[in-house]
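For reference, the chain that follows is the form predicted on its own, supplied as structure tokens.
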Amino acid sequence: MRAVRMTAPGVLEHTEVPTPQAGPGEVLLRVGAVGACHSDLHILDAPAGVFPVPMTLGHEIAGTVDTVGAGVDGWSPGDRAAVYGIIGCGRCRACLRGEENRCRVIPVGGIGLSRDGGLAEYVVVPASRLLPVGDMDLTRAAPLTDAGLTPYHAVELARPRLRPGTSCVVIGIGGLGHMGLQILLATTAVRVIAVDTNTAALELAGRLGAHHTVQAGPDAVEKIRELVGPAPDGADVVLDFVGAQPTLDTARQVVATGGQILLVGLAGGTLPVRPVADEPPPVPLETGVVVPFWGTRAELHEVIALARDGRLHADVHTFPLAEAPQAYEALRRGEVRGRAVIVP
């Protein structure tokens, strides 16, 4: 079968590999769509030894069951499913609570991370990783598994502060940010302020229902402050889907005392957190800082329910499997609005 594999750190190649076979407890899935994620770029850019090679990338997967292995119940050929990509140890306290994204044995493991992923015609996955998507377009279903799940999990972590009438600043209206914005609007009664450098992204945010849009830049903090009020008041929650130094600086300067900053993006910025009496403080007093990671299977079930009810949809731009490397280069250059989705 055709596959796009990381054959060495930083090297992504088209290859021909044998079609895998489903073992006991596993399912062979015919891939219908796979999202291209910034996390894949971090995998490609990681030093040798961090991730296995060769490995087929792709952890945002939706497809159709082709064959089932011994002992698999509840799934039959032709069933359509999304893949929950995390594979925890299944034995630690976190996994036993259903929080495999917090596994205390396997730090970062899963489909497309520590074993072959979905940038291929077929992928083998444990049957326990599948969730039904019904007749949903698979190009819309695939991004739900990360671009939908990760912001949903972040919103869940912040939900105690997302009370009716509060304010949430969403920084970065890209693959995850445009989904997070919709999740906020669908599940809360907060005022949403969208921030991005790109006018097209802000226009998308406006179409999706953001109450205010602010262009990132030297005067962004001042404009946000006009909306949320002066310190020590401010935004009750800031969701940073970029994680670069300028966005983190914006986040800490607009969050309220006692608010919460959630660092979802992986752009390498640093947030200074220290208990000092400086004015203004590096981070306001009583402010929580959380680094969310993916989400739980139960949360993915809820994300799919939102999508099937028409309250959540990915703005997708599709690429054929033959153009997967070009899709990642476009992603690296910041040319993809919404989510890039690769179709085998």
Given for the second form:
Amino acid sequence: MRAVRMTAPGVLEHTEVPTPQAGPGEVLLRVGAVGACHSDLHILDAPAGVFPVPMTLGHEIAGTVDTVGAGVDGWSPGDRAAVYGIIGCGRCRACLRGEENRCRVIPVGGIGLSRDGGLAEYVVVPASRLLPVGDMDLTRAAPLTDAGLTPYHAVELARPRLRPGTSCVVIGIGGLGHMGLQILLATTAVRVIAVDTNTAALELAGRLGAHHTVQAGPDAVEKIRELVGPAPDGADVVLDFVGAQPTLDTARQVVATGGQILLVGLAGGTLPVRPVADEPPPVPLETGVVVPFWGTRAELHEVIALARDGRLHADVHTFPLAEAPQAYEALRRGEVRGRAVIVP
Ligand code: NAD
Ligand code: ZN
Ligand code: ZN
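Same protein, different state: after the form predicted on its own, show the form predicted together with ligand NAD.
Time for the whole complex; same chain goes first.
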């Protein structure tokens, strides 16, 4: 079968590999669509030894069951499913609570992260990772599994603060951000302020219903402050889907006293939190900082329900498998709006 693999750090190749077979408890899925996540670029950029090579990338997968391995109940060839990408140990305290994104044994285990992913014609996944998607378009289903799930989980963590009359600043309206925006609008009554460097991303945010849009730049903090009020007031929640130095600095300068920063993006940079005597505090008092990771299977079920009920739509741009490397280059250059989705 054809697959797009990381063959060495930084090297992505469209190549031929043997079609895998489903072992006991596993399913062979014919891949219908795979989202191109910015994390794949971080995986490609990571130093040797952090991720296995060669490895087929792609952790945002939807497809159709081709064959089922021994002992698999409840799934048959032809069934359509989204893939919950995390594979926890299944035995630790967190996994037993259904919080496999907090597994105490396997920190970042998953399909396309620690074993072959979905940028291929077929992928083998444990049957327990599949969630039904009914007749939903698979190109719209695939982004739900990460671009939808990760912001949904972040919003769940922030939910106690997301009350009517509060403001949430969403930084980075890309794959995750454009879904996070819709999740906020569909499941809370907060005022949403969308921030991005890219005007096309801000236009998308406006179309999706953001109450305000702010161009990132030197005067962004001032513009956001006009909307959320002067310190010690501010945004009750900041969702940072970039995580670069300028966005971390914006986040800490606009968050309210007692507010929360959810640091989802992995671009780099430092968020100082420790107060130093005689200096203005780096974050307001009582600020909570959370570093969310992906989400739970139960949350993915809820994300799929939101999409099936018409409250959450991935804005997708499709590429054939052979053009996956070009899709990632476009993502790197910041030219993708919504989600680039690869269709093998
Ligand atoms: P993306 O490239 O689709 O979107 C990024 C958006 O941020 C773009 O719209 C871009 O214009 C905007 N942006 C870039 N620099 C900016 C700046 N300085 N100020 C404001 N906006 C800026 O990326 P994505 O796939 O949505 O992923 C976003 C981040 O989240 C990545 O770092 C990714 O690795 C990370 N991620 C984390 C998790 C997790 O579990 N924590 C899961 C998935 C992705
Ligand atoms: Zn991802
Ligand atoms: Zn575990």
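Residue numbers count along the first chain shown, from 1. Note that the rigid core is defined as the largest set of C-alphas that superpose within 1.5 Å between two forms. Only residues modelled in both forms are compared. Remember, it's a predicted structure, so these values are computed and weren't measured experimentally.
Once the rigid core is used as the reference frame, the Cα position of residue 309 differs between these two forms by less than 2 Å. Residue 277 shows a C-alpha shift of 2 Å or greater between these two forms [criterion: core-superposed Cα displacement of 2 Å]. Here is what shifts between these two forms when you lay the two on the core: just one run of at least 3 residues, every Cα off by 2 Å or more, at 275-280.
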